[in-house]
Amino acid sequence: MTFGKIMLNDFLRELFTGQFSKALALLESVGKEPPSPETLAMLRLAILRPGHTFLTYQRLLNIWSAWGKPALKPNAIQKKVAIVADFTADHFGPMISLFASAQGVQLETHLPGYDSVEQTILDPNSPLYASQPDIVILFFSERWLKRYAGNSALCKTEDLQRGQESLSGLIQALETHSNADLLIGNLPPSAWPMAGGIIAKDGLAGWNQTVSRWNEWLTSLTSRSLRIVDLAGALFNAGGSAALGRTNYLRARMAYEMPGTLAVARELAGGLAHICGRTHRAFVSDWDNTLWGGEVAELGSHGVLCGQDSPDALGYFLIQEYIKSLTSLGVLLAGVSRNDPEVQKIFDENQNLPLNLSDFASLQVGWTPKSDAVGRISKEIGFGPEFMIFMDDSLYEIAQVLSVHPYIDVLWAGPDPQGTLDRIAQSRLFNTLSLSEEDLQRGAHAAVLKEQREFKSSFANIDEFLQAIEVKLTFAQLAENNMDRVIQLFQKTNQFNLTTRRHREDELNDFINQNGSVYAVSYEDSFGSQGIISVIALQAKENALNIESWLMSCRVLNRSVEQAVFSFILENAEGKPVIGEYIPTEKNGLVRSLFPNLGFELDTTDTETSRQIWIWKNKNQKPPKHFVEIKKL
């Protein structure tokens, strides 16, 4: 065993058994070297543990700043980021970028003066704009919108209705001088409460019924590059009134105690691995001791703690809930259990279970390593550890799993359930700010791929089971009706990624105009849609097409629909050479053989980067066979 993974066993014990002093001083001892991916793991999932001091997580911030701030996930995402507040926000802009690169995402941050909000923003001129950020975020303390509704204990609705007009105000000159996206938070109670309440009668309302308007108003805004953030949910998680600025506002005009201060910072950070496409997608669980108490194997399906008869077993159930609930957010599930395949008949015999076998994408239920399970889990479901929560009650097991695959993000389960539940909460992790219908429907793709697998073992060949289920691929051009699920897969897609461009919806307008076409690529076969899963952007030249983005979602790998897309490139190319492009990233290596396996011959290498130019010379040459029907609308 490498000194990295005894110290990451070490390094795990001390983190999740309270010790977090000792667990910091082990990182810190690391020094300036080059960290390795086991000690760049241990410092993320210290960021991501919630729960702690600001000055812990100053101190981890100065290790990572010790390191030259290396990106903590693969193919990390680089951004810039404007601050715009009404109140003293010095400590954001650190603290944002910590907890965003726990995340797979990289900031340059930049903080406009103190309580400049409309200054900034309708000054075309501003710095604001002159730093050309690719995200703003726009959050306030309740003086704000006091600057509207006034501070009496009943406020009047059409004062609320001006302060909604001066937002849209605000948002449309965003959008009219940026093509920044844009997180808005929405606002907590007060720090003092007010008299009045949720009162509400001709015309007026108590402060508390104002806030719940206005933060309803919020979510009502429609525009695809705003999304709101919960920041009022966040402070309530980090102590309701007790992390709102009171010390802190008298003192220095921050909106925050420190626990605020970071509860917020934390849930902006997931604001903006949402809008990079760097959200988590699969929830992997052990079973025993984790989902239930005790162990099927000795006490059998109904033995087991999960249920309403005692706390203990209440615990498991909601657990178990909670877990269920990710389900409707397009998480997949997966269960991990180092055991006899026998145990899965718990889930039929035992009715207290909120949980059943179906709400399993994939099952893993064997004596091989945990870390094996892992590794079949993300070739079923067609994405990397790295987008993947595992869950075990075993420090023993999330070491073997963390060390073979650094990049995922891990729970410690119990030692009692409400330390599980509050875990699970407190992470954050699952927090979407904004659902597409590829991730309303990721469960039922799932269910669909899982059928496939299952199928496909009766043939004998793949050629005979590729016909069998009837591939139909559809090619639309960017329209309004595909636009978000393109811009998410030019945002989440890593491996089968030729040259990880990271398109937004004002760039590929700007490339159509520019003589370019973007297609949505749909997949259908005999057991149903799997949605879109592919996009490519072609460029015609005088001489040549010129393949400037392919990716394409891995679940589908395997059927021909590679060699499909790319015989539709050459149906556009109408004889002419086809340039393809393949900048090598750390994800995706599943690439580098495309070109070459699909009869393209290799221009040029770029020794610095490692740039490949390859040309399709299209003299002579038969397209690649595949098994698709294809379609065009």
Second form
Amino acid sequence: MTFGKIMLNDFLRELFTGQFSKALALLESVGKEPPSPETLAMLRLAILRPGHTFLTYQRLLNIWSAWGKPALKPNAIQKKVAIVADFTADHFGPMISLFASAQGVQLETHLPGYDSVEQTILDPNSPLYASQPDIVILFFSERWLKRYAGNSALCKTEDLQRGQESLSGLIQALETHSNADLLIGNLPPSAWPMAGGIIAKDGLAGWNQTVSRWNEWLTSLTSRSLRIVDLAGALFNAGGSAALGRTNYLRARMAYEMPGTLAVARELAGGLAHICGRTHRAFVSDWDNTLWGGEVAELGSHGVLCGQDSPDALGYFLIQEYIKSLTSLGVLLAGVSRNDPEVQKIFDENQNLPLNLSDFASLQVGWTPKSDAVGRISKEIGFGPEFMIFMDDSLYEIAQVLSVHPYIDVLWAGPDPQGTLDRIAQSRLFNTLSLSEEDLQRGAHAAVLKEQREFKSSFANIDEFLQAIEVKLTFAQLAENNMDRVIQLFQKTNQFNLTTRRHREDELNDFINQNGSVYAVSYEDSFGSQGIISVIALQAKENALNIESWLMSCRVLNRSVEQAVFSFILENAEGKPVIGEYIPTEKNGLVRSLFPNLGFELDTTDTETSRQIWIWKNKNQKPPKHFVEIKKL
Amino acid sequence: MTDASLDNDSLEKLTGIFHVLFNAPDLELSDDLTAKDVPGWDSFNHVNLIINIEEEFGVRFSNDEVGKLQNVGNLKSLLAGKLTA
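What about the form predicted in complex with the partner chain, after the form predicted alone?
And the full complex, kicking off with our chain again.
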């Protein structure tokens, strides 16, 4: 263990401030014995670090393979992925698998033959469908679009439309022959830019204009199973035209040079992580020398560097602006500082700081170890450290946090603000592909949560508090307007999830057709609305009502919501017994006692799977108390 | 082709590239080694090898030079020529 800690410290130093190659050599020295959580964390952090050569990531792939390709995050999600491209894409299976594993998604990839997009997709008997993929990645070189749009410097609008009709046909075929989710990459400009640029006149358009129109059209496509990945943006970040296939295209029909290949693989892996609900949801940041230059306790609220007065002050200003911008995507911010709590006043006193205290969903300012602070943040915001990024200028603090929370991802802040800014932006860790209403509101909820905590402390007991905040639950049947969020909750909820069945739309529709009812439960109290926070799936049997699935966001725990949801279930049982099911997982220990606490009796336990069946006999039992007003739509 | 030979550091680096790309940590780069001697050295991985050597050494081979390579000895000479040029 001590060896592991020393190695972690050496590794972090080489990873962030020394030589990447030495960090890799440390990992290679581990050998083939089963890796510890710490060594897995080191491998994961190395994979997440962008900007190295292809050979470096191949080295990481070899290490990972030598260890037997273990999951690099807890509760990793297994997916079968088919990669369909019109160019030589042999690098993508291994590299996407490596990058996705670092985000908690374990892939089995399948690559149909070279340049056989149409044959593969349109033929229902093709190996693509035989491989039964959960997700299909479809991405093109510009040569594919040029088959329809022609090679002229000016493209006719109707030729672009032929390309659009062709892709629409492919999407339709994929949706007909498979239930897979689709990830489609947009197009970058040309490696060899064509004359004609952005001209648009009389039904003709230059190639850059045509590519813009194509990409805009792609993002306008609406289908629940379809997501567009911004490969053009990823390639721009990786060096623009230098990342696009020139030498590689001539030699091997590869659409990108190696930096571009890595950037695209990373972006696609991020897309897969998004589909699987494994994107990061919280950014936990140190303060001194991370969000501003200097130490506030020494320099005072106005003495620290952040503003417009010097290159470094501007750098810190932009870091704060960048972090603040994440909140609009539903990312929660937390502040961790080893300081006297009094230093918080900097956010009121210094008007040059883009961040305000109210931007932080959780504040941990004090003298306890930062790993404790991260643990408290996790409790307050309701999800595990594996969904967080921790940023600090001190490698010691990073190592301390990692040694207790090996599944948190970390960024080093330094050696100057530009280095920090580059690292945050290039990490691509908050790269979301689509947003649900709840994502958009999560930031607002963060402030509400804080207010509620403060409010809570002024009440004598929790019952009094709950009565005062007037909680209302609204139960709505599954419908078009709540489908996205319901599916998202099924995919993402790990802790308050009794059966952890990852239902998707088609399964839910089948369930409803078999006497099932699925309800989306929305929460509201005197602080505001939290949107849909729970889903229940109930199935009426002849002599009982079964609770097939019950999941809930942890942010509404301890408010008698679960008791209220159960009273709604009881109403639906119409006097019949209620059967509850609990399938234990590594993550759902939180709900182990839910049924006994509600008054259920244990019926059976499967000795092999530990699956438990609980029964509420419904014979004059008193339902548990709650403080919630219930409304059914 | 030139008659230049690779210095030890460059030979070690080249050997390292082979080890990583073919996941063969014990492979020795004898001059008469050819693609058929190394599992996984197919046409795609040949291009991949050349690309990675170019990237790691910061050199560029012409397509003609790549086309004429017969064995690892040729590759070492070609690379040595680029590094001393």
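Note that the rigid core is defined as the largest set of C-alphas that superpose within 1.5 Å between two forms. Positions refer to the first chain, counted from 1. Being a predicted model, the structure only gives us computed values, none of them experimental.
Core-superposed comparison between these two forms: CA of Gly589 displaced by 2 Å or more. If you fit the rigid core between these two forms, you'll see the Cα of Lys541 move by 2 angstroms or more.
Phe390 is not among the residues whose C-alpha shifts by 2 Å or more between these two forms once the rigid core is aligned; its shift stays under 2 Å.
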